[in-house]
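Okay, so here's just one chain, in structure tokens, the form predicted alone.
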Amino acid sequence: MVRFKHRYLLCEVVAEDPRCRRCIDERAVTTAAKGALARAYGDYGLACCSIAFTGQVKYLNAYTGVVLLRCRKDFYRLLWSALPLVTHLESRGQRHPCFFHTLHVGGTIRSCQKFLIQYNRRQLVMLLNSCTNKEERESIQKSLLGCFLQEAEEEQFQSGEEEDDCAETD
């Protein structure tokens, strides 16, 4: 039996009003993506959508507006090209104007996570450069330092595992 390969689209929901991002849920994202596929590709897009994109919102962070969508490798380009057609999300009876900004397309969730970490670091550096007062600058520097400390700990942990593996094989 052959396993199906997937692609993961890491997207950011960009809205005029940041408060409306908190109202986002998986069903709203799935409905909007399927609607965009239907508008762009008609019945063919819906058929591919039902095969390739079966409501697979793997990750959703309503506060940052980051969404990770999973679809089959054969049809990810259809979904990717249809996402810019999303103009609003409907949630709890309200329509929130927004659009999807695709940040990364990866073959694994892990590759998308690594990209997202680097993307967030770059965003923090940009925020640091645009700070107006000292308190903001200090809080962002603290966040950046925390990111770099976690990365150093992860590298030490991974190198420790590699050393353990080498010691066991000797």
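It should be emphasised that the depicted structure is a prediction, and the values quoted were computed from it without experimental measurement. Whichever C-alpha set is largest while still superposing within 1.5 Å between the two forms counts as the rigid core. Positions refer to the first chain, counted from 1. Compared with the form predicted in complex with its partner chain:
- For residue 131, the Cα coordinates differ by 2 angstroms or more between these two forms after the core has been superposed.
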Given for the second form:
Amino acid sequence: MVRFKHRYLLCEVVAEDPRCRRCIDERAVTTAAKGALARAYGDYGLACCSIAFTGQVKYLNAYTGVVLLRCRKDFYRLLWSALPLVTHLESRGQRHPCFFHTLHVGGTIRSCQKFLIQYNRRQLVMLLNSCTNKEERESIQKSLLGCFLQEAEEEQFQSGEEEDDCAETD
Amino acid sequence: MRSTRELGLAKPFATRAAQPGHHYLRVSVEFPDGGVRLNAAHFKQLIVSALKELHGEVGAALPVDVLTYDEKTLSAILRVSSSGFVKLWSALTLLGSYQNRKCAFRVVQTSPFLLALSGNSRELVLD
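Return the form predicted in complex with its partner chain of this protein as a structure block, the form predicted alone having already been given.
Up next: the whole complex, starting with the chain shown before.
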């Protein structure tokens, strides 16, 4: 099979400042990642991981700070090891100190999405334990109930569905 | 044979040395504009800056040793671990300038064994 294989890195942008979340956009994340790659791996590393530059940030959620980055399968380790060297995101002339916390490396977008759904459910449970306000507690409980009901429905319908995203075994 | 992943390349590259081995290179640097004097420390810094440009901080941290250096002919024998051999050679090849002067690295001989660098069958002159 002659096709380009990719690895998708699911990362979370962690920052102290809550205003930082609203300012992250695709360009800031791309420039930060490329800067870290250039510093750590030079021109060679920058070129390896910046093929298909326009399609590199596949998903960005400004509310939770989750970013999905794509790179070639042969060079995903370069990108993965360069991500901890990112210290700040710059956008519109403002600098926000932050760091990238890699959650998952997957071979397809679908596997990353599955992981993200499970991760968000676990985060909701943790948030429920640690929330202070009664209204927050109620809204989190409502969303938790919603997603557990959905999970129960999925299990009923899941009868011999084949999972064909086993590209990670290459 | 090193696997392709260990060398960080997409295509296979074969080195026939013993596994945790070193590679030795005989190199010389040329300045076409002439009149440059480098001592051994400057030479080493030149190599490290070439590695840093092409391969970043990780490349600049590659353990390269200058075993001998001749200031008059600007030639040296370098030693590098086999895993970094390709990075070093590619960085030396792509070095274009040093302190705003044009320069070029010529790699005369390489071998995984230091003894092989003592003789050069290309420059052998009979009679």
